[in-house]
Amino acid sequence: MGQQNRGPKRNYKQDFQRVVAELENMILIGAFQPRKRLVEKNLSQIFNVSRFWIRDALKVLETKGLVKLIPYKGAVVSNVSLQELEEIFVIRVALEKLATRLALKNISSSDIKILKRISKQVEQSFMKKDFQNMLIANTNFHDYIFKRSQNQTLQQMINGLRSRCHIIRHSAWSSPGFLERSLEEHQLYINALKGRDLETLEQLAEDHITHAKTHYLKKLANENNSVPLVSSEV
């Protein structure tokens, strides 16, 4: 008898990376809120994989600062202290200004067309009230600019810091007026890139980060019925 057809061979490494990526995305879009406990049994059912895979995936996300593993208690979604927030945003402003400055040297007319297309995707998702795809498209917009810096190390540093600020991103994007402002900023970015306006680009790089932090601090202050403990200036 011939050998039975067992179907395509599974790529376990690729499957594991998919689980990590999907779990990371759920944290970044706010499906799992900061300080929320991540139960291995529940996650294994959601992703239809073993608890061992979930355990290893959580270890990977801990290295990215998204998850905190507590001995004898399990995993929780990481929170960001006000001091950490201030430190991260100061560094992010400097790095994103640098990435934008480097990108300006490499940007082409075809790149401008791509950015316009991505910006349109953000706008369409906004009109449909599709928060998840809007967040993804917005991230793609800024990532595309950073990639044109042609500095992978710089991109990795920015992405790492941005991931650690997942609580800020979700809070800001759920704030009234923030989404409309982001759409306006995209057009300003495109115009400044076309006009090779470095000064405006660097100001935009600082503003879009500062706005997110300011929205979060205001929300936190309202929740605590107190004033922010740190300045909203960067």
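Counterpart to the form predicted on its own, namely the form predicted in complex with a further copy of the same chain:
Only one chain is given; partner chains and other molecules are left out.
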């Protein structure tokens, strides 16, 4: 149907999504501090695309809740309030429990093998002190379980909420004992999956999140003593 390859037909959409993803990633890894202004001109130079695309990307990230757009002032990385953080954690517990429960129905012994392999990667990265890769592998571990829920919408929502808690990740991961605990957790997950022990799995999902929260709050309390941490007004 006249749909033949008769031109370049640039893949705008794909390029654009790449920009959004990269920008999102930069925010997630903390390249931009919360409350720091994101100047469109700078971003367009960094990503080598027009301001037009940057503006659109920022709009997307705004509806995702990662940045806040203030008229004539620009975009700032959203500084999730304590209140909001608490709210998100409660929801994450519910959704990750759900995902785990659904996954349990679909998980096979070959899946468990894969999880063991990923878990081993986490361990090796830890021993090599390669924390960058450890974080990636750790994320993969949990993602793999959620993927087995066979509910793509659920996965996306979990990822969305996780993104919104970006400020936590660094705090938690730099907290003493946190990494060691992750390793243990994976073993418990694998054992519970083997034994098809739903109750333990749900408890693990809850503990996993609660633990991250606790570490973050502890960290925050410390910082709070030195820096007043102004709430994000305007």
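Numbering follows the first chain given and starts at 1. Throughout, rigid core stands for the largest set of C-alpha atoms superposing within 1.5 Å between the two forms. Quick caveat: nothing in here was measured; it's all calculated off a predicted structure.
Q: Since part of the chain moves as a rigid unit against the rest between these two forms, which of 116, 39, 32, 81 is at the hinge?
A: Answer to the hinge question: 81.
Q: Measure from C-alpha superpositions the angle of the smaller rigid part's turn against the larger one between these two forms and state it in degrees.
A: Angle reported for the domain motion between these two forms: 13 degrees.
Q: After superposition on the rigid core, what is the displacement of the C-alpha atom of residue 21 between these two forms, in Å?
A: Between its two positions, the C-alpha of residue 21 lies 3.7 Å apart after core fitting.
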